[in-house]
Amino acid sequence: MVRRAGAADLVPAGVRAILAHQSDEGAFVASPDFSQYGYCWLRDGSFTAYALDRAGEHDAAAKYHDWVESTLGSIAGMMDRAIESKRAEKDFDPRDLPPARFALDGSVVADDWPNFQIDGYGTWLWSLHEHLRLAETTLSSHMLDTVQRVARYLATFALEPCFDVWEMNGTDVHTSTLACVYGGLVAASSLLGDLELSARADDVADRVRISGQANGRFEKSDASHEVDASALWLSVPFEVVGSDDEAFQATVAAIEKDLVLDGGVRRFASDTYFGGGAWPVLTCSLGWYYARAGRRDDAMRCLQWTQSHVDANGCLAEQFGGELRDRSHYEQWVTTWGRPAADLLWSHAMHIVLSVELDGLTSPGVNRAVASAGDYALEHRQ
């Protein structure tokens, strides 16, 4: 019989689950049990590394950032050509642009996946900056070239249409992508002492604020009037706007009204992916905002909802409730790809972030609890 972990055990259990599925090179597989997610996305991986840093696992986070540096170093020519083409105002094929996801060995995956997603590059720069801050270390010389190149790439394509965080609508400019880009540019400006990057971040923030003022809230994209729960990142963690910004408050209200499903948070109202259920990633994002805004009781409800969905094996799925909300679309996706991801590292990561956020600090208890995580990881790889 598998003993279900109590709430106090879930953070260290989540850390162990992440470490068990970190490759020897440092990559984090998106999901160990879903056919389409056997890769490392810069976005998911960077949030996951941040969660490890919040839990005091700085060595594992550093290993991920070293993997990213090596991986992006291997496509330096691709990034340079993309920058040169855009600055020369040449036409470019999005399929030739740097990818959003990689094989665990760092190689580029040759398929038709919608890879032009710049949010992951911004999220990585932000996550790296947070790692250096939390681990109390500095940017290494071997990392410098890659940070500079990624910052140039991000600044060049900052306001370009691309696929969003959900890998949809590649001809639109998405609000949550702009949030990630802003966070990455601010981080790079700090790391490199580059005021031009700071000015470019201001350009992005201006675009976001103008949109919010015009519409009364932050919409999914320049082509969709829906609200998308990933817009929560405008405030926490990327701080494009303050939590008291009127348009942001209206956005939160719309999320609370339209996207809450049995206590969890859906992506957007028209979502049909596996029935459009509620995601721990977004529920914890809402809780993270609540915690920073001083709404502790609301944050605790988000945390408790997430914890209630950790199964007896310690797995935390990508989403919940879609099979009940929209059975037809749920079954369509099952027919196409099989059952949805039953264990998603990004879900574990955001649960860790919210848990530690509510504790107010990195708990020594967390570090003690994961002290044997290396043995755990070794055992589960064998």
Contents of the next structure:
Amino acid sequence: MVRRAGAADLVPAGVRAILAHQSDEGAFVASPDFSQYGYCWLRDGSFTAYALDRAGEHDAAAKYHDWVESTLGSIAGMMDRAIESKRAEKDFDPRDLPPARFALDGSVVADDWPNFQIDGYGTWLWSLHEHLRLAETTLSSHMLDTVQRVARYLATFALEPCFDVWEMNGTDVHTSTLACVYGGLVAASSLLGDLELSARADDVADRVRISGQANGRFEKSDASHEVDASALWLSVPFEVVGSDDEAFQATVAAIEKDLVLDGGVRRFASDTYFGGGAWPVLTCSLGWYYARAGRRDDAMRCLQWTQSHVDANGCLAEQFGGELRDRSHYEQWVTTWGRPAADLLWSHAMHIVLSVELDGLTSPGVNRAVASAGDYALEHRQ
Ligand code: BGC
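Same protein, different form: I have the form predicted on its own, so give me the form predicted together with beta-D-glucopyranose (BGC).
Entire complex below, previous chain first.
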């Protein structure tokens, strides 16, 4: 029998869901049920580790960071070659560049996924920095080499076109990718005491501001005037701009106007992936911004929307409403890849972040409630 969790149980249940799907090595599978998501993305995983830190689960977050360190350690040669080619202005094949996602054992997956996405490397450095701050610990020496290498990689490729956070449009420079890169460079500069990295972060911020000048709001990329909800990360969490920045305010207004579907937030207006539904990750990102901006009621609405979509098994899907919004694209994707992710770790993660942000849940309270990650796995087997 599965008992439906009440709102107060949803954070500990989300933490249990994440912990139950952390591999022995420390990786987080993107989704345990969707055909294409049996891997660990640096993007999803690093936000997920951050959520665990916000919930007081520092050991599990540390395990993830160790996994990233050893995973990236094993592609050190690939990263060094990429940096060297770019600095020598040699041609490089994006397929030879460090990947966005890995198998759970840390190996590189040899397939034709659009892998050249630098945002995850920035998000990882940011998440690691946040981990050290929240767990009140310092960078251990075995991490140093990898942190330096990732920082060099980001500094080198910071302004290069690459696939975006939605794994699309590999020939463009994307605003939210720049936000993640900025966050990573600032984090690395602080971890390594390296002022050149912070100067490079300033270059990235300057590039973001150029995007903010067109139409008075931040555009999706240098090739698209659309608004993309991932631009929310420019303010929270990566702090490229303040939440009161005029262009950012106009971006939020455009997201509210163009991207809200039934109370949740879509990625961008022309999105057709599984019908282009509303994503908990983005609805909670908007809520996170509202919470930081003191708009508590608006943030609560985002939280309630998200919580109303947790199913009876405690699962939180990737997106909602696409099948009604655009039936034919929804069906097309189902035919290609099967049903969309019914449980997505990153969705749980952002729900936790928003909940903790809003309720000021203390770590000990959350920890008591999640005493056994095994409970969740057991419930799922019944
Ligand atoms: C999303 C990515 C995400 C991946 C795994 C893709 O559909 O666009 O942002 O990292 O799924 O969850």
